[in-house]
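Given next, in structure tokens, is a single chain: the form predicted alone.
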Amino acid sequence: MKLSHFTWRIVGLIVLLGFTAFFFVPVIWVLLATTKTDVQLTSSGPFSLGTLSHFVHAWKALFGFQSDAMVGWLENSAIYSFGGVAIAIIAAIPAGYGLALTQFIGRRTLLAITLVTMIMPATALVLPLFLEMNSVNLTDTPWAVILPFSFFPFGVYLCYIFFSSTIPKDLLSAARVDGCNEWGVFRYVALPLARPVVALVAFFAFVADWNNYYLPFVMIASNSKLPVQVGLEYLISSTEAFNPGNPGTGAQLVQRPELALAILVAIAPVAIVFMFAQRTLVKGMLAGATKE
């Protein structure tokens, strides 16, 4: 017996709703956990709502932890991420343009190396990067994180796809006829047309840099220089549930509502950037999909 088209749509909808619940239910739990006390998290229902006063208490406790350590971690993440994004854009845009629209010896080899590096797990490069940074005495400095963050082969490949499929070569040739050198063609013709892919590269680089945990964990030893993702691991190690049988337990440590709030604070910058950049990101992803 064949199922009707309507039945298949219902089945597909149920499957999609199941996947949606699988990913969003933990997020809802984290949101609600910030409004409860540590005792309420274990005694009340998982989706019960706490009070605003408990949220305020968790906020004060989190940002008062170890002399405002959370603020310092957020500042470090911003410095590392924006520094890495800036250098990644400066490097990726000209590299993608050169690979797409110029001919030189070793071009195909460089493109192949870019593709291989793009699919290589980032953790496989951590040890060589650490040894390299250690050899020039840059470990435990911001540059030990910013410089590896600026290495973004995926951004180079995105720019290569954009320039090779979107920029008309006749337009570039016309600019050369008008007297522009290669730098002028890139600066005044190709780059203004590449704004969507520049925004796309910047967004992907920012998300990758902000969420990177392993590289800063290896490179940075000082607690005051940690980014927020590594700081979360430090908070987890400092988390201790309240024990009614031992009133002193957990008095100086972060409890679970503060940890849930820390998770929300850590992901908030990426969510905010995505909300304000959606239209630009869509233009960047669709650039080159059609040609007039």
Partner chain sequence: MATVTFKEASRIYPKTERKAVDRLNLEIGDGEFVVLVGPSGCGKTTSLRMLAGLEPVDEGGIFIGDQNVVGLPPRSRDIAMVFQNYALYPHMNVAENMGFALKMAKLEKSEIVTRVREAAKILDLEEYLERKPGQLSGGQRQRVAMGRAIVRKPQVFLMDEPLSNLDAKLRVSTRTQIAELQSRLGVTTLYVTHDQVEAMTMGDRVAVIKDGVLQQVDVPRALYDAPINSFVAGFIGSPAMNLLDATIVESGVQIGRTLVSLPQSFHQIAGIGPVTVGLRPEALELASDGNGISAIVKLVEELGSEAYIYAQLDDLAGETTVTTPEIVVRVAPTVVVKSGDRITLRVKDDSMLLFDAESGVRIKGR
The other form holds:
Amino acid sequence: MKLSHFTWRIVGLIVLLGFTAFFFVPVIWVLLATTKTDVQLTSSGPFSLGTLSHFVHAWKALFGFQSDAMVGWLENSAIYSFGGVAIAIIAAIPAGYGLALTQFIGRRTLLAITLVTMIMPATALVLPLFLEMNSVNLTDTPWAVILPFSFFPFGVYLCYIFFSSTIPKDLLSAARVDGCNEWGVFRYVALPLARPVVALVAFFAFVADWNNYYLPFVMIASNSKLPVQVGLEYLISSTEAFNPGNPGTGAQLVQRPELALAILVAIAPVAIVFMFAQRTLVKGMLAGATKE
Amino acid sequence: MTVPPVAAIPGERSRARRGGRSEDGAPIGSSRLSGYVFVSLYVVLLALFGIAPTAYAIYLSLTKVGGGIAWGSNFTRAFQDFRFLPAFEHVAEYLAIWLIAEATLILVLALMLHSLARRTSAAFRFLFYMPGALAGAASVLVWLFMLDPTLSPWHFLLSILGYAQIDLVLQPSHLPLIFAIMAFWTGAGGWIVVMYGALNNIPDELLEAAKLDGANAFQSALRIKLPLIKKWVVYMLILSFAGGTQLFVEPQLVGQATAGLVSNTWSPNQLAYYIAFINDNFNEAAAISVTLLVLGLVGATLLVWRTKLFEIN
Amino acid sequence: MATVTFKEASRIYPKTERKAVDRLNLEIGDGEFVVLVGPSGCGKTTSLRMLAGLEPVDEGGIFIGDQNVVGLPPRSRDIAMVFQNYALYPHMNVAENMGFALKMAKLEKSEIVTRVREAAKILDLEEYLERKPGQLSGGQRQRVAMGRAIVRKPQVFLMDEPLSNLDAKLRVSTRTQIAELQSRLGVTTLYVTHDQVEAMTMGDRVAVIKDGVLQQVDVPRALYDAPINSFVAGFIGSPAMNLLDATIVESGVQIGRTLVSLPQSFHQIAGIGPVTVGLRPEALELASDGNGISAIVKLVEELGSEAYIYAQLDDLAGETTVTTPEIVVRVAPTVVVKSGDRITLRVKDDSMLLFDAESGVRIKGR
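Condition change, the form predicted alone to the form predicted in complex with the partner chain:
Up next: the whole complex, starting with the chain shown before.
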């Protein structure tokens, strides 16, 4: 009995270590790849460490690619994401409050639509959105990306859950007795208490927006306006190793270590957010069960 | 008195009566109006970027390119397209692998982590979850490296399987599995963390009661923990299903990097994109979009109304 | 200050038939402390919230002074309220919490500071003014909630079970503090509780509500001595009054197998037939001569200053279910009885109440 318990522990540990390797070896490999030359990638062992000078070289090559294209893409990603997140929050906080703590005709319907649109992936709407944006001449402008980003029903649902579960109705009653009108109740009581949910919505919206590929891929035509996720594709198409004997338009060629570095740079903001947001993720995804 | 009483306004009373249909103490008068004000900005966004494109897609799918009602002809043409069925088959295969992996591996891992000491399990969870930051294009790139036998840290595995070049790894029949691996690599950690959180929400007393009732670790996992987080498993599966049907970036980038090894109409979304922009037929593309929307809608509706996971009151 | 008057005030929740508050008529005098008491769900909190303006009034009127406040939002009613869970703003410190209403009323900063100081002094909260509610104990929070009400110097205080979240000991001491504070400030107060002890000890007058209907309003002593019906009789007093099914016969009242004589004054009014007999625990005493209601002791509760005997009527001794009617008797602590003893109980003169067996209305003797 004791032995079998022990055996199970060993098996369990092996399984866990196996999955750890699966999840983390790629990350380590990409980190190491940035310190090597393209040739070293194939010639030396996959876990060998290169040199700092190779890293510096890759850095210079990446950021020098097509006169600072990478910097521009990162800026674009930042503008699109921050724009989308900001409007999404400005809309979601009062909406969640209204849905949770006020009464109006159509409230339940609005909530149901919010739930459905939040679960349905938005990808299938990208083509009609493109036509919509095109009809008002907004394609290939930041607005074509920011505006669809700012519609974030999941954020509204999170705010709704937050307000209905963490703000007691009596607190609002107290504010009304204390002399607030409806706007005052929101402004002085609900809004200052909403800080935690702002972080929650910002996290989910930011990760979704920064990583979004398809929407900007369809909306943005100019190279200089691409976000970094789509920029990565452009880098792939300029990578020598992936396009043997096909330098395309005679553009500058990218080596694989630079591409590995590009991956790291492109995901850095999300990775930083991720590092601190594990609990946020759980809280957000499990929202809704709070009152069962 | 500190707060001067406002003189009663004639008509105020009847308004109170009409506005006073609230059970929860939402008060008299301006409440209903203010509700509309609070949701107004969101409703505008919803109308413009949620409802309008949906309606537009439906409209397009039912009309002809030059105008005029097409009824189902866009759909029949799309369904009869030689690329349509394969695209859906690809996605179905991918989903089958990914969903089974979710329902088994993620649960097993979450349960295992939940039985470990808090510190240790926190370390594992962090390692599993971090690749989630590399979603989208980045993860595809990482796996292009991982699957190239000349570079890969897994080259010994790949060579055991007999693959010496990336072309052999990226055979069309392998793609659903490969995309499922990518999805698992970026998505599983997050879900493990979430399932772990759900497990943590189970009151300690319940597990202690099970222990006193004689359940060992396996039995308590199988008979207590699993039933209690079942609804979250359903939640995860339906969300993954709805999202999985929308596959685009993975086949798109792999195709890009392998110079045509992967068809550029591999997934339904790619096909819709191709028909829209290359064939210049937005109406037929809309028919595919609507089909995908219906699939998503079915998933969403099931999730919302069948599982009672979400609260609408 | 002002009077408060409920005039035929009713509240009907949407999609329900029964009125949550059914034509409530209640007058609260200027500076008076009235307690609304009743079992949970009886409509007492709803009545309070109707006065606050947090709950609409569907029929009738509510007046503060001469003004009908129906339709006025809470902020225009010049009332202050203490909530059951205190409803302190978690993001504001104690001083900000207490001064918030004054800020909303656009009082000058210096005036707010003075008034908050004043209230803090009264409530012994001066050293906590900078703290957030989360850093306070339950009793301190309760005092902040009180302070928030008194800084406003309103026309009416509304208190919704303000003591229910305190532990038993603190509840007793706070009870007297609130009553004392109220009489010092002289602000008209409506106080809601489900605890009849609280009601009896605090209220100038007590209003008993059941199922949305006001049963009786009176001073505590009168409620105890002359309850209007068997509900009020059973609700007020602890341990509760013994209510026993009985029959009036020619020669007296038949309780089980025992015949108890009845004062003449009752006999003429009650007539012959079934009746409910009400006996307070102190209305009974142990009979030394063995004449009276025979019972078997089930349990003795020693409280030090007194003791309660829980006994079972002898007639029913064969059936030992939990629900068989028990009778409670208050005795001096010196009396020695133990579980299983057979005792005989005598009804003290003039201490028996009779209620109509059907309607529960008390049959008055005189």
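Definition used throughout: the rigid core is the maximal C-alpha set that superposes within 1.5 Å between two forms. Note that this is a predicted model, so its numbers are computed, not measured. Positions refer to the first chain, counted from 1.
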### Message
I10: how large is its C-alpha shift between the two forms, with the rigid core as the superposition reference, in Å?
### Response
4.2
